[in-house]
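One chain comes next, on its own, written as structure tokens: the form predicted on its own.
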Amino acid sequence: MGADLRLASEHRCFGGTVAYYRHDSQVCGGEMRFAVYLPPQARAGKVPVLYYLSGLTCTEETFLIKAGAQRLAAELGLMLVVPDTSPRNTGIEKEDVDWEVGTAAGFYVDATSQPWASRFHMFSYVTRELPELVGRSFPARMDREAIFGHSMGGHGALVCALRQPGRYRSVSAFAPISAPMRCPWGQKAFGTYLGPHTEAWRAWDTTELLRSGGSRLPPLLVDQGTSDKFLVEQLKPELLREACEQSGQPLTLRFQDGYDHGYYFVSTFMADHLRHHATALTA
């Protein structure tokens, strides 16, 4: 394990281990936290890496406590890597006041507006610094990476993959914020982190990136609950479907009847997503 990692806690789980770490991030200018599930196969050699990006108000613990992913990840031999959702305790004024921006709401962008630009660089953290740390510190096959996420994290997973074509072998999302430029959550976050000029926002919007024709992803799997209270105003999966159709991006968009936005929904369909990724990662 790298000397720059500080182990906060470790727990036996389905023959593997869940562990929580802290480290000093150069990208984010202070301490960052993340979690790792090492499946039992990692004791014998390197295993593929699946990153999970969490949603608003979540921490690096939320997914591993609520999603029920470890049992199947152990069977499939997948390492799960879960970053926190933002820098914390940065000293930025009012960083904890609004749950939609600031603490636990990093939106997986690299902020360009002050004061956020000094610390909130979640895209670079997730795609560069954290993978480098994982590759140095754990038995990870860094030639076999995949990414998925939920809500804000679903947006993050799609954008990370679109901005780094060829990087991830598979991508999926639960109830992603599909068109942040066209919903209140995204408009608020982008205005805060990226400034008022909406042209700069396009580089961080899944539907805009797809329409630009610059990159394609492996076949996407997206699940969306029909009883999700954020469906119409914030998530807009119909815009994702339109953008995929226009760009020729393969998409399986499944509307799950009666399911809401929370982890009861996520955990119900977690196995499908893990198998989706395992198929690509172990091919």
Contents of the next structure:
Number of protein chains: 2
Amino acid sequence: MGADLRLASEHRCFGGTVAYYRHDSQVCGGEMRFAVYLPPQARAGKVPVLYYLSGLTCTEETFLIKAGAQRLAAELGLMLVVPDTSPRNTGIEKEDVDWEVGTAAGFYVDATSQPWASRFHMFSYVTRELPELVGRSFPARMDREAIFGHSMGGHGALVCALRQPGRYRSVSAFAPISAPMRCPWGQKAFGTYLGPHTEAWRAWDTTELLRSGGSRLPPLLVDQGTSDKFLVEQLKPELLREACEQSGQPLTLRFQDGYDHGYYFVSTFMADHLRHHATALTA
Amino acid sequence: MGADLRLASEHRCFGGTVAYYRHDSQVCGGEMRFAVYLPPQARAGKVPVLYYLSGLTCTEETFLIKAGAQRLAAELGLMLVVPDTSPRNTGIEKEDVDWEVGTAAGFYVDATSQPWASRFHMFSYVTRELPELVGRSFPARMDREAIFGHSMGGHGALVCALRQPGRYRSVSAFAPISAPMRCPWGQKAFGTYLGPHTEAWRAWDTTELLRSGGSRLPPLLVDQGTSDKFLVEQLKPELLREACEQSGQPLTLRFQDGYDHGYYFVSTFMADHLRHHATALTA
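Alternate state requested, the form predicted in complex with a further copy of the same chain (shown: the form predicted on its own):
What follows is the entire complex, opening with the chain shown before.
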């Protein structure tokens, strides 16, 4: 572990280790938190890295508590890296007044609008600073990265991958916000972090990135519950399907009957996603 | 679902359903909460019932969020029934001042000491009222019951089984409070709920029940983490081993190297426990 990391807690789990860290982030200008699951194979050598981006209101703990991913990550030899969902305690006046923006709602963009632009650089954090820190602190094969996420974090995973073609060997999402420019959550967040000019929003919208840049990702796996209360207004998977079809991007979009938006849904299909990533990461 | 049950929420999970209920309890004199996981097999017929008793500070949600049990329960066709850890909002003056007694600390005894004796009857609740409710509300094979638990709930599972020889087809525990009469948690709880006369405590202490009644349970499975911070002072598995040896009670006690007291530990060995119960329940 690097001297720049502060270990908050550590727990043996499925023969490996769940650990929670804090560190002083350059790109976010203050303390950031993240979690790592090291599978048992990491004691013998470097292992591939799978990033998970969480949804609104979550912390770096949520996934490792609720998703049931460690069992299979241990079997498959995958390191899981889970950042927090935003900077916290930034001193920005309105950071805690609305659950849809500010704390736990970073939306994985680099904010350009003040006061958020001083701290909310989640895209640079999860794609640059955090991977560099992971690469020098843990037995990580940094040439083998994959990314997935849920809801706001599904949007984040798709956008991180589309903005860096060729970087991630595999990409998947649970109930992602597919077209943030065309839903209330995304419009509020982008307006807050990126300002009123919607032209600037296109660089952070999955459907716009697919439309402008064409197919540039490995085949996508996306699961969506049919009883998800956010499906119609916020998630709009039909817009993702349409953009993938138009751009020639391979997509497996599965509608899961009766499942809602929570981790009972995510945990049910976790094994499929982990195997999807393991196949690409260990090929 | 019976008219006496109030559904709080319901979630599809691994092809079955996690559901949270509230109802007016006779034996606890007020509202009680519990959770049920119905595996997919319950749509076609009755399934065996596995009760899980949770530890201090937990609610009826904790296990189904953190333990990762639904995946295998779905495969094995087991119904999971998880009561809350105590009555809540009883109006008893000191119910919320100490995390070791009162709310979320019912210790699965029938209190005889006032004011607790008016409401805290968790033994009768989990062994009589709740099973009756489950039997008439869900497709449960009430002739096939098993029980397990964690910490305070491990104590609860062992005591419920020892006080009703022959009832549960299998019994197991994670890091149970093995000898409550001989540890601070148990002494405080028993003193509070049962009064100062320690003779009355013996009927609620696993090691005392084994010593007085002899072997009367199917082979026990107990897992204990070696890095559990409560091991030496509160849990005392060596006293359980000693009592089992003296009484001839078959026991598999496994010390798990480096694991702590939390659900990262419980989830790691959950599959072993579920298979232990399924073998007995479906024999």
